[in-house]
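Just the one chain here, the form predicted alone, laid out as structure tokens.
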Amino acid sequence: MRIVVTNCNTTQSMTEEIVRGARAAAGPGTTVLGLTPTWGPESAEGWLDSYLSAAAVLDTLRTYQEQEDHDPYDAVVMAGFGEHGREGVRELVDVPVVDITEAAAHLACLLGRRYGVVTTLERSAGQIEDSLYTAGVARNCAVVVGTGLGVLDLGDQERTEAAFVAAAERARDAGAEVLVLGCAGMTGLQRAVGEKLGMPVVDGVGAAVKLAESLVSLGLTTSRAGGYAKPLPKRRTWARPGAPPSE
């Protein structure tokens, strides 16, 4: 089996740490490819960068799938906590899509009944929340709080550790039973974390790659009945000539 893991961002140590994590959780005979955006934003924080990251990832996953010698994959893994983009992919692709915001929290469902989203920066809770809602698993959240650590400053691990620490405490407080990773960045984090804190944390990443297993093993891909119908057939411009490579 081999399942793509796509960059919410164009940072490519990032991707290398969320498909360290990703083989991490695979299993015996799962291979995993990650895939880092050619444009867009360094880091995914706020609508406007979450917009740039939609388009850029469904860019680079058609890209791959044009390049002739590309190796033939089962699924892909989203790894962006809160971005757009994944009911676009689903349209995309032939292969089942699994996004880390709905796998963490539908794994989360499972082990408490209500579970606390633990991000980066506060200005992420609301885009994180409608994409919960979107999901159809906001019913069971009962906050969503920031560590107040930017993407890229998630390489002290120390610091990290106490800034969410710190965050899941509050979230625990407002009800929180269970713990999730709200960011790809973030994975790797969840032992450390769980037993300081005596809760579950559930790390989207690796809930990705099993439930991504999962529909693999059972034959199941996206449905073409309705919403995630194959795109119309129409002539699209996917890049603007001349356009200047950043700001």
Second form
Number of protein chains: 6
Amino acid sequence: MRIVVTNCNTTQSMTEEIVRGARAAAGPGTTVLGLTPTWGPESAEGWLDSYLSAAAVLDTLRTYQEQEDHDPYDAVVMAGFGEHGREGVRELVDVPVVDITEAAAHLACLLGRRYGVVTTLERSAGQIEDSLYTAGVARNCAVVVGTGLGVLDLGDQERTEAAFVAAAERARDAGAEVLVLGCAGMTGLQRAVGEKLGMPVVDGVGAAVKLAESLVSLGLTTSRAGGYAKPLPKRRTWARPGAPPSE
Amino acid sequence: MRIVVTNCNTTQSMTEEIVRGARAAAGPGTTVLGLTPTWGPESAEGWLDSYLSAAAVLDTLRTYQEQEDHDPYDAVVMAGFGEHGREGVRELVDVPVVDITEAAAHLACLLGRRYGVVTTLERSAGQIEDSLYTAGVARNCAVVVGTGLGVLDLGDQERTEAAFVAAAERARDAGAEVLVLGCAGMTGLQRAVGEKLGMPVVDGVGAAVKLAESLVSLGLTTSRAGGYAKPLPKRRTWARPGAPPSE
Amino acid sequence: MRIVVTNCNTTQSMTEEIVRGARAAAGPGTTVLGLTPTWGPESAEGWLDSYLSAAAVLDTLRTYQEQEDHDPYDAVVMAGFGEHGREGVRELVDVPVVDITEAAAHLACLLGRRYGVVTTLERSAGQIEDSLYTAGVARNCAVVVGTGLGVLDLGDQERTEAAFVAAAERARDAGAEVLVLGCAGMTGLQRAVGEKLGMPVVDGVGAAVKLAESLVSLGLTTSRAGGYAKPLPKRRTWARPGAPPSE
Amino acid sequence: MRIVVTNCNTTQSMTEEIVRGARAAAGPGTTVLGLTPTWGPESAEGWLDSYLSAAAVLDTLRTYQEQEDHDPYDAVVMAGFGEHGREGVRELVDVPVVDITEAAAHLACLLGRRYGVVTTLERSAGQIEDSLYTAGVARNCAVVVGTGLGVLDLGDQERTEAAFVAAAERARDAGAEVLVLGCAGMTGLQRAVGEKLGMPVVDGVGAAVKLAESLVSLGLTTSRAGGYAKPLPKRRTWARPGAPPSE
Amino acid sequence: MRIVVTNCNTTQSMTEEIVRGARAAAGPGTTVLGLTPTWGPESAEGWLDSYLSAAAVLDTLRTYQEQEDHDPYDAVVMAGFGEHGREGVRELVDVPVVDITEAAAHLACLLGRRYGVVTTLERSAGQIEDSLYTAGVARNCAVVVGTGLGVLDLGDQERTEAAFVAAAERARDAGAEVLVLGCAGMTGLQRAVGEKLGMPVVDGVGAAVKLAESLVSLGLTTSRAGGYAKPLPKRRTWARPGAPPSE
Amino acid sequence: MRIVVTNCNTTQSMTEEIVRGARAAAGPGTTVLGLTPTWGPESAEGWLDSYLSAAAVLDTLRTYQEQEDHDPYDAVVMAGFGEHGREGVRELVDVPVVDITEAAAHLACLLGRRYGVVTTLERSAGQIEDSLYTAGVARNCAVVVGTGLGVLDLGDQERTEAAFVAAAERARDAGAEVLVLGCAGMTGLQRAVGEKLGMPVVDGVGAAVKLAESLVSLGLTTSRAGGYAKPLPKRRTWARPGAPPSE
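Return the form predicted together with another copy of the chain of this protein as a structure block, the form predicted alone having already been given.
Let us now look at the entire complex, which starts with that chain.
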């Protein structure tokens, strides 16, 4: 099967890292295609970024599936932790859609009574909480904590690991028995940190790939019988005409 | 004071109607400026539309406030019932931001023990429920019901009124003691329907204007001390480069 | 328009301070009339005081509106933070009723993701939590904290301010991005403290005046279609006959 | 032991009926004393009545315990279903306090997964819901339904029984497996109706007497370590000076 | 009346201690019979123990009531704090069933606004939280804290008391105004600790006995009209045939 | 990998049917081993059955893993919809454990805004609701409805399908956009019914197999850092000594 993974920002190197993580998780018969939005924020950190990202990701998928020669795909994985857009993509495409936020939470619920999310900046905590709530998996979330590192600061492995471990200890004190990596760019941390802390650490990208494969293999896709019906046909303009494209 | 009211779609006539409603509610010293996004959906009905609308509204406000000669303004009213973007606008601008969804609910809570929302299509109910929840005012919402009419079908006054009354009766049976008009384009219905039903009917546009005036007059604006801190400086691209701008 | 503001206790000087706060918030065309109960507690601090106060405030309004020559009024503001009686007044009068507890919370919800209430004694926290819950605005309340000062101890500005700031820091640590002054007698603190803390501070008296004006100006009043129907006609005795009136 | 049972209204015949019910439930060593407020509503049906009743009941107990020659008592049962005042009485007296609303719900939770409350007028449902919520026992309440009969209409046994059975069937359809009699004056119905419906029917007066006896016999009383600390000493006026005492 | 008290484990000395506690609480006309399961865990500490215990307790009661010459009984008290099985016993027997977990919580709700549970090992907290939730009394539970002592370590009175007091202080800091002894084997602690802490301390065994007596005396028993209908007749095997009976 | 699937009852033919369903869902490299308890109920329908089943399933797994020559396994799937024992098995084994109740709900959350469960007898609804709640996935469950058919009545395909469709329509009216088959023995219905209703239908057995494979493939297993620590070493007796093994 073929899974399209959408980055939530315009940073190509992050798409590549996400695709690496997705491929590492994917089963033998699964192909992964990464899509990078051609517009939107270079990283999503806050509500404005998140809403901008949501429209850009929708546009990216819409444009992709309108290409005459595009390869068919079986599922979409949305790789923006806590970012918006999930329900819109469910309306747009006919295949199952799994967002890494909800995916990590779903698996975390199976591994312990309470899980904690460790994310980048504290300011993202609210978005993540709302995203977990609307996905229906907030009840067993003990806490969302920030490391104080921005998305693009995650390069320094050592500092990131130290910040992550410190934040994870706060999550454990708040009752978490399982940790969730609250950023697509944290994928590499999973094993190292898990060993240090003696707790399972769930990465959303891997989790979402497995859930997408599961749905596809069971022949399940998004219900059209309610809120995720197809978008109504109407005039939509997807970009500001004649305006300078970037800030 | 000066209030900017943003339509959530590209339909200029709806902006005009919304501005009329806003002006009718505004106090003597208040000026209302309506902004219509130059891109986005012609009407917002569903999640995809809503996320597209959120980015377009953010872009519209961003562009407006970057114009060298723009008039200063004291508050923003977001006139898309159940649409996304609210928190992003709170990050973007330095003045108070009031969304018509939350505004109507806040006032409705003061008028009865439970309120009901009557909206256009049933498919919008989920978005509205989530929006009320994250705004912190869902607890006293008895139900969200649809009239089955699309946003652009609201022109036929008589049919709209009949559909609204039928839906409102379902809301009352579910425990609503107050009604909320769940669409910016319903503003005209308020008085006629209220009399027929013997229940107060709250229109979000008027409610939001009064709340915006209240905040301005009390010298209150959005807290920067948490999730609504200013957007971080970074590269953001607000439009798809080199692509045909509309569908 | 004319707004009646009811103090929840018998201390005339507090009524005067509340009226000053209300007038400062009121729009140009608004007149404020303060009513002081002739019976009840001299300050409301705890459940017994609160229930005694509720009956006395109801009696005060009932007596006022039964006076043949009373001036008409357009709204009632109830100025007892966390005190009971709100729903009873909604039954009693035909104009909109706004309680300062709910009013502050409604506006606070518009200014940040979570708000915290700073009140006088810790023992009042439970009442305030219940009042916010039944008003439908508890969801975004991060915490209610006490300063340890009684209502009648608020006179010493410096000590009050210091106690308030200390309590507000606890609220911020609990996630509050906005503060609510949890006592009518704290009205003066708002600006000084807000600057020190870099957070918006909402005073219930001002908030309630603006919400009352908003409802009146939109032509909205309490629904009679449910729990706030008019009191049934029956024999009610409003005071202990022939007993010594005070403790 | 000696239990004081307070009626919530001024109707002496209702006190007598309540006392009969209390005595029927009381253990062999328990004496029951009924107190009727000398002021307040003749029946409590709605919020205004409820707040008036709360102050009158507090005053009644306060006056009683200030009588030099009053008999000591071991517990207070408050016999107003859904009426206010419970927490104030907990502050006032040094013995355990049990309200019939919470008492019925506590026992009902032990008898089935969900219980339903059948009360007099629909307008009381909101008060009862709030009372159950703040007592901490709302979670297993399936529904509160009204019979449409006023408190003082309960005299006609046959009509009352028919109305009760009809309402109880609605409660059962909403998931109730146990019924709660939502009015002190319904005490007589319990056995007849229970047999007709094949469901346990809990009467609050009997339930409260047994819970009060339980607490006394276990040596337990209200905690003073938090919200139910003793009322602070201060000036309180319990009656409107110089005013005609009744309406 | 006659109450059967079931220990949740196979330790006869704990049954004896529980029976002593039950008898101390029981009214003059009440006889207490303790039953010790002949299989199951020697102490219940964790989920596996709890599920094993549930089946063993059910089997113990089933076997007892199938004995031709068994004495009749009027109620069952289940003396395993936080242990499973409650609803199964409600199906099995025709008399009221009270579990000590819920019983303590019900009484605690009457004594303060929030209660805290002090249990043995931290690992039991989750079970207790779930048990309170499904019993419908979790809302007013401030916290469940562990002393770090195992069930069979409670013998050393002094150490137990010190550990309990330390844990209770954590509960108080979390808002508890009332304490619940979270283990049947803690019954002795109640008075000593209560005095040290100035807070009421509720023991589940005593609470359950009083609630069972209350239900019996009011003629109330489990509803058969829903989830607690009688077990369906079918083939059930209650023990592993031909296998070594113990580990 | 090798997955052990435990039936919750002693009916060998149901184990076989479950294993067939599990194999149909399993990936190419996955082997499925079905275990049938040698004791317990022949079908689990109600609380007593469920607790008996929980102990029997624990014993079955314990016995299996104590066999010297048992094949190693990588995950456990528990195939009793709404039955107890999940957390105990998590303590017992070192591999991931997935219960079909939670599994179906996790996948259903990815497919629509609300899901509904269609189960056998109405009396099981409460257990299922509690199981979803404690698993952390109840929030998006619109309703649990019964077909009125017992577990062992599911043989008649046509009647079962008709009853299922009728119940599913009730679920849809309650807001469900996705259906969950609420019984392991319903596995065959999935495709036929899904087509008739135009809604995705999730079978717990398939869902649990995919989730178990996902966890194994991601190297994740149950956290030992909290409530699911290994059972403490102690004396446990797993069978009633000297008693006739079956009813």
